[in-house]
Each structure stands twice: as C-alpha cells, then as structure tokens.
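One chain follows as structure tokens, the form predicted on its own.
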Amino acid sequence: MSVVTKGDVPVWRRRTTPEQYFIWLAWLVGTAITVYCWKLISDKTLWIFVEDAPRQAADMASRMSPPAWSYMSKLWIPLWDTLNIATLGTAISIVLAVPVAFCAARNTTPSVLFVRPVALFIIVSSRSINSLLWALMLVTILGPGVFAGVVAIGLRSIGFVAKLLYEAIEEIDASQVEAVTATGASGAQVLTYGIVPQVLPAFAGISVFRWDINIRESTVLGLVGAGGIGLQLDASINTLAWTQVSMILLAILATVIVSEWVSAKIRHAII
C-alpha cells in the first residue's frame, strides 16, 4: 500500500507503481505462455474428430441404451471381487503405512538423518506410481487375478497414508508427551499414551478415506488384468456389447455412491 498526493489532498494507493508494472508483466508473461501452449496443443489436434464428436457421443449413447439389466446377475461377484481388492489392499497398506509414518515424523523417528529419509522415499516412490501402472507391474510379475490387484492398491496407498499419518503425528500437543514422559514411562508407554491417542483419529479418519478411494480405483483395475469388474467391463467393450457396458457403469456408479456414504458416515462417527 502507498500514499500518493494530489495537491495537498493524499490518496492511498493499494500497490506502488513498481508492484502494479510488476503484476502487469506477470499477466502479460502468463497470457503469452498460454497462448503458446495452446498453439502446440492445437497443431497436434486433429479438429475434424473434436468437430464429429458429438455425433459419435450421441451415436454411443443409443447405443448403449436401454442398459442390460439382466446382465446385473454376472457382476456380483465381480463387484465383490472390486471390494475385496480395496478393503485387503487398503489393510495391507495401513500395517505397512504405520512403521513408514513413525520413522517419516521429525518428532518420533528414530534418526532424522538416516531412517527419516529413507521413510520418506518410501513415500514418496509409492505416491508417484499410479495404483494402474502398480498393477501393470504385478500382473507381470505375478500374473493376472485379483491377487494383484490386491498388492497393487496397497503398494499405492502406502504414500498416501503414511504421509497425512506423519503430519498428523508431527502437529500432537508436545505437552502431553512431556506429561507422560515426566512420570519415568518408558519409551513404549510414551508412544502408548502420549502419541497414539492423539493421532487415533486422524489414523482412523485417513483409513476410511483411503478405502473410499480405493474402492474407485479398484474399478479400472481389471483393464489391465488385476480382477474385479473391470475384467467384465474391459470385455464388454472389446466385444462392443454397449448395453454391457452402461451396466457395468451404473453398478460402479452406484457402488462408489454407497462406498462414499459409508465412508462418510464412519468419518462423521470418529472425528
């Protein structure tokens, strides 16, 4: 902010005459880069398809309607394959997630310049692999089935949790760990009840959470072969069976709306 006068009357200004050239550059600097990106972008678009398309959407649509309502029957297990794979993939991940947080906060690790990096690589190399590419891998390594899938969605949400659980376990009241410790507890009885019952809820919450969003991406898994009911749906569109495939959609859909208000509710009950 600063004051300029106008004869003997002073204005205040809400920025200096540098600042606003400074800010005018900015957009000009950020108009020019989005131009630019957009002419790469627009050379590399074939225009003629993004012109038909939605008369390709709307051919697919009549296609794909009225659903195959009576092929509801083949997808159950499916379905509870896809919950399987999230709910044991999502339990893999918090036993490991737990050790991997511990080590990765400042406050609890047991070396800030060796264990606490390696926690953090940890996290940081589950987080950057997407749960497909992770099950790519495996149904390589360990061949297709659900199996795979089920080590794949929990290689993913190792980084995911362990991450929110670190930061959940550097931000405690340092108070009452002083409290606990003070009284002669041993550093079990310190992380017992100085620690835990701090984090207990933002452990649970980040759980719940993550199975919630495990839940969605175990859905696609089965394109690439890691089981679920994206087997049925990767082989309903290789074969074209439109209706197939708006079912598969509308039980994913509906699964995921039931997973997301029990999800919800069990946060709601814990925090």
Second form
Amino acid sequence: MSVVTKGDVPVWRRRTTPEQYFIWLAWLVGTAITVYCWKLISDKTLWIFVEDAPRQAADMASRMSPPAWSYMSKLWIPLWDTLNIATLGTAISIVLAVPVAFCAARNTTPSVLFVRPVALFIIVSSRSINSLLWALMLVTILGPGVFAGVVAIGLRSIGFVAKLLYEAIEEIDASQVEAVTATGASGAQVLTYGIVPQVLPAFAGISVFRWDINIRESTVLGLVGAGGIGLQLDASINTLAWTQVSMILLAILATVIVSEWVSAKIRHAII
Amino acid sequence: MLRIENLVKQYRTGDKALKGISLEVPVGQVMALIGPSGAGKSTLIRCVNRLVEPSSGKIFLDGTELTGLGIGGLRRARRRMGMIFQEYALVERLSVMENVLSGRLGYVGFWRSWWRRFPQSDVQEAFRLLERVGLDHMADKRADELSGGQRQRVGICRALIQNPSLLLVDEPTASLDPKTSRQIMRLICELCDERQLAAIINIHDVQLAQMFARRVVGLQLGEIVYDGPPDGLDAEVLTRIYGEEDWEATIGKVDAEDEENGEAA
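Alternate state requested, the form predicted in complex with its partner chain (shown: the form predicted on its own):
Zooming out: every chain and molecule, the one shown earlier first.
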C-alpha cells in the first residue's frame, strides 16, 4: 500500500511503483521460462508420431470395439476381489491411522518432543510411496495375490487418513474440552466426551473419501501382480485382446460410478 | 471455604496475569469478580481448578491444598468445583442429557461412561435439574439445537450435577441478551442459595454484578483494587478499576433497576 500526496490530496494506490515494476518483471520471467521449456519439449518430441496420433487412436478404438461382452462372466470374481482389496485395505488403514492421528495432533499427543515426530514420520513415509510401489514391494515380500494388495492399500492409506484426521483434531473447539476436563473427567473420558464427538463427522467423511479413492487405486494393483481386476487387464493387454481391455475399462468405470454414488450417500447420512 | 494465598500467574510470554492475589470466599457466598478485559479474571478462576497452572501461591478448598495435588487428587478436587462458561462450552454434537450427565464423569468409570450407563440416581438427578431450569422436555435434543439461554441452563445443570461446593462462573451472560442475562444470573444465585454454594462469578456488566452479588471484588491488571459490598461501587471505585470515564449514568441506573426488580418480584 502506498500513499502519495499530489498537491494537497493524498492519493492511495494498492502498490508502490517499485512493487508494481517487480510484479511485472516476475510475470515476464515466468512467461519466458514457460516458452523456453515448451521449446525444449518440442525439440525432443518425435512429431511424426504425434501427427499420426488421430489415425492411431481411431485404429485402437476400432480394435477395441465392440467390447467383448461375453468376457464379463470372467470379470465378476476379479471385480469382487478389487472391491474387497479396497474395503479391507481401508478398514486396516483406519484402525491404524486413528492412534497415529491422535499422537500427531498437537493438542492430543502424549509428547510433542518424542511421540509427535514419530507419528508425523509414519504419516509422511506412508504418503510418499504410491500404492502401486507399495504393491510392487509387497508382492516380492508376501508373494503375489490379493493379500499383498490389501496390505498395500492399507499402508498407503494410513498416512492419508491420519493426516486429515489429525488436522481435524487440531481444529476442535478447545472450550468444550476444557469444560469436560473441569468436571474431573479422566484423560480417556475427556477424549471420548470432549474430542471424539467433535471429530466424528470429519472422521466419517475422510474414511468414505479414502474408500472411494482406494477402489480406483486397487483396479491397477493387478498390473504388478497384487490381485484384483488389474491382473485381467495386464493379461489382456499382453495378448493384444483389445476388445477384452475395453470390457474391463467399462467394468471399472461402472464400479467407480457406483462407489462414488455410495460414498456420497454415506457421507450425506453421517454428517 | 476457598482460600487463595498470594497467587501469581506468569504466562510463558512473560505477561504477569496475576500479581499476588489473596482472597477468601466463605461458604454460601456469591462473589462477583469485575474488571476490564485482560485484568486476569478468567485466569484467576481457571487457576482455582487448575485449567491454568498457577506459577506460585497456594489455593485451599475446604482445607485441601489444590495447588499441590497430583493427577488423581486433582480429578477428585475438580468434582467439587462446578464451572460455567461464557460460550456455554457444551459438547455441541451430544444430546442435552449427555451434556448434563458429563458432569458426573468424575464419579463414574471409563466403560460406564463409554456405554452411557450412568447410575440411575445420576439420571434421576439430571432429570430433576433439567426440570428445575425448565428444560425437562429438551433432554433428547442435541445441544446445538438450543438457544443461547437454554444452552446456558444446560451448562448450569452440568455444573450442579457434580454436587459441587463451589461454582466457578466465567462471564455467564456475555453472549446473552439483557433479559436472558438477568434470568440466568437470578437462576445461578437462587441455586447457590438453595444449595449453600459459594460462587465466583466473572462478569463484565457492573449493573448485573450489583444486582445479584453480595460481594464485589474489582480486579485491575492482576491486582485486587476493590473488595466490598456492591453498593460501595461509586464513581471513584469504578475509576480505580476501569479507568477514567463518566460513571454517573451506570450508578444511577442500578438504583432504578433494583426498585423495578423489587416490584416485579
């Protein structure tokens, strides 16, 4: 903000002149970098292939249609596996994430110095590794199959659930907690009467949201051998059975739509 | 009953909120604590039940030194001190009944409270208290469905079901309209009379303090600058507590309202 006196009238501007020039300069530099990067990408792209893209896409579409409807009879069980991976993985992650969240929240942690950093580290390490990578490692450790998928989804989701939950815990109204404490309630009672009712809606919302995400994530886990419909997807792509691939994609799409509808309903009912 | 000796509270920021307060509240006395914002009123009552840890000094309740108690002892001592809050501080997503019964948390074990299986005598007492404050039909409502005055009544029930010997009341009327404020203050004072409770009531409104309290203590920057009967609050005393201002209107109005009150009763 700057006030310049012109004559004897004070004039107000949002920014001083140097600030204004600096902002212009920053925009100029930003634009230049974007243009330069665009050129780098362009130089390294084989444009012959890109020019070919519409024809290739049309070709693939023709090979994918019509979807192999009869193949659906072999997809019900993998689809059920996929749903189970997502649901069980989410359940495991919730059970493990709740204590982590209470240890990570500044207002409920037993020790800001020792416990909180450990909890935060668990959250970060769980979040920084993608489900697919967790699955890749777990297939090596646990062997291929649905179980590796469940554990992969669970491990990936702990961080997500715990992070959102501990942020919700930190935002609660402290006076309600104070009031319950003042009655002579024990620590566990303060938790269940003063804190839990306040974070319950957030907790329900987070859990359902994560379940929704996990259904989508568990459809690809099969690509690395961790069970579910991804196994069929992998097999169909490898044998160039494109009509089966399109059938699988349609089945995944339908599942995601249904899960989205269910989670919206649940969230609406709880909050 | 309650004895405070040379209480000092210094916050970590270095601010001295209380500078050596000594105060005694006998059984059954309703005491109003007045003073400008930041004078240390809230800190003082929170030091009594140790929601705020005092820096030094001693506090005795019926001979028990509160300042030296461990966790278990403090919990038992807190049961005897009911607290009423400015913004009611009800647990918004619990029902009225659960809020009232939460006043018994110091007396029941964890699993009983978790499954909401409070002793029948507690439930009966809760109903009796709700009836006393005129809210017995609201027991199943969620706390966030109530109006301000109703919420504060629930807050009062929660404090009383503890069966306390002392009430700590923090700005009970700050979020209420003038009529409800008077009703709530009258209710608190009546209940204190019925049960021979001592009370410390923090209050902004000088007129309300004069109307309802039998003793007024004025706090200014962490020090007691007045301790006496409500009618001793003249322009000179109010200036000492709050600073220079035209106090004639405040003092004059109180007398008129007191008479009006007497007629209404």
